[in-house]
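Listed next as structure tokens is one chain, alone, in the form predicted alone.
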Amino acid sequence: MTKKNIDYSVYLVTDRRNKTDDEFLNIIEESIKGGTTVVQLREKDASTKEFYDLALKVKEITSRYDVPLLINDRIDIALAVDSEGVHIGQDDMPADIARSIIGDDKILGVSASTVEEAKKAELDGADYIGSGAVFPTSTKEDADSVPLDLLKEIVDSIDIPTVAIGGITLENAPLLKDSGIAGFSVVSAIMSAEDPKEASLKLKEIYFS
């Protein structure tokens, strides 16, 4: 797997709330079996040691299936577990500094909700953009809104892939089909699904239909 041919079509962002570690890890593995192509481990409230220990367990699963693991925000954790990359927001480490720390071989994703942010991220070394929230979302209530026309504008303004995020469900995902995005980034659609494997499979079918 090289970072130039990453499949971003079903991009899972994790949410461990109200789950045991075993339940959490099982959801990740089942979703990968169904077609999840990228996993971003997002832990806002964990201690460094807790995050590190969990990241090692997730990395063991993703490596088994040759799926890239990206760590949200925490470059130190990403380097400590040798994940495939990191994803940072506009309020995190500047993208060019993040790139200089992780090197050229690791994946760098950057959140962008405007054309200007997307262009700057690309210039600073991002490999892909996460853009949203394209729909209202309960997992990130302070997220900027990115309507469909703006999403298309962002996609067209850069030469790196754009992944749509924010409130994406099996019901509304088809509305994004003609936007030019590289994939659906989802949290609840998989993490809260009764059958994470089936949810992942259906998202993949929608994307490639």
Second form
Number of protein chains: 2
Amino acid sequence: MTKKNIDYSVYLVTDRRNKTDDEFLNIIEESIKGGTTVVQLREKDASTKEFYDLALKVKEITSRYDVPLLINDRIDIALAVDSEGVHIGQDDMPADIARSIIGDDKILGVSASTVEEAKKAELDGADYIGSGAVFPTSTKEDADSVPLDLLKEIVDSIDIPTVAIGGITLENAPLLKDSGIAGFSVVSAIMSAEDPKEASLKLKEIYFS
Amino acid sequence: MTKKNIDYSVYLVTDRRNKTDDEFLNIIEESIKGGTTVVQLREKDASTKEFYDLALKVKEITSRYDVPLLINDRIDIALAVDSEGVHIGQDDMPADIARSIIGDDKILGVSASTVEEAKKAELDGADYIGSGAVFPTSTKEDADSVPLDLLKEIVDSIDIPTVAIGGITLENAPLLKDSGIAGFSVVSAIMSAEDPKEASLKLKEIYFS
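After the form predicted alone, can we look at the form predicted in complex with another copy of the chain?
So here's everything in the complex, that chain up top.
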């Protein structure tokens, strides 16, 4: 895969809480079978060694299905497991520094909840923007709110793809249809689904319908 | 400076707790003025951006005095601020992977509390070993104990320098004199000293006496 034609339509952000490693890895694999196109591995409490070991296991799965793996925040982990890229937030490494470390070939995603942040991220070398929270969310309590009109404004302000994140469900995803986004980024909608494969398939159907 | 002739004699590991940034940076600078030869920046709770911003400030000081700065655990931060190296523990990135990411020119330190860990670290590309806790310590509650006879065994088992760490004070440092170590690695003995410059000076005097 080259990073120029990444399909961001169903973008899974992981959440390992309350799951065994086997359950966690199984959800990721099932979601890919259902249509997940990007996996972002997000760990906030793991030691570097735990994160590294887990990232290796996830990379084995994503590589098998030729789905890009992005590491949240930790560029060292991304380099260590040779993931396809990283996703950084506004509390992480500055985007231009991140780009200089990972080189031009890896995907750089940046969280942006304002037009200014989105434009700066694009200038700093981001390949795509993650923008949200578009709906209320329980996963990231500190997330800024990005209402639909602001989301459209962000999409229109940059030339790189925007992925919408935050509280997206099978029920409200259709509301984002005309926003110009490149995909739905979800945590709970897949991680907490009774059937992660089915949930991913339905999100993909909604996106491409 | 080239990494081949690093002076490890007074090796400061930072602890920012209960200090303002100004106090913290001042302690580092004073300790260098007193004779600290290596600074390891250790942060366990900072966000990546906080860690990066702080590392930039510390790097400005260490560069001014031509003292090598090592980043604890986080290779991404080391690359971002172009520090002279990293120090990793047994719960961090595997040492061989760390070496492959940082390249041959940066210093790689590895914590080792057994002969086996020390030998493996050397094989994996470590430039030096940090071994401890040689004395009881309040800073790292989970630290393994490395009594003096084991410390000597570790020193003798490898060809790279061993720095002793853990509970070292001006009072007990002389006990380590005949162990063959390359230096005293301390946290509290400098960070909590009334006069960090004087404490560093005295540690250096003890080491070279």
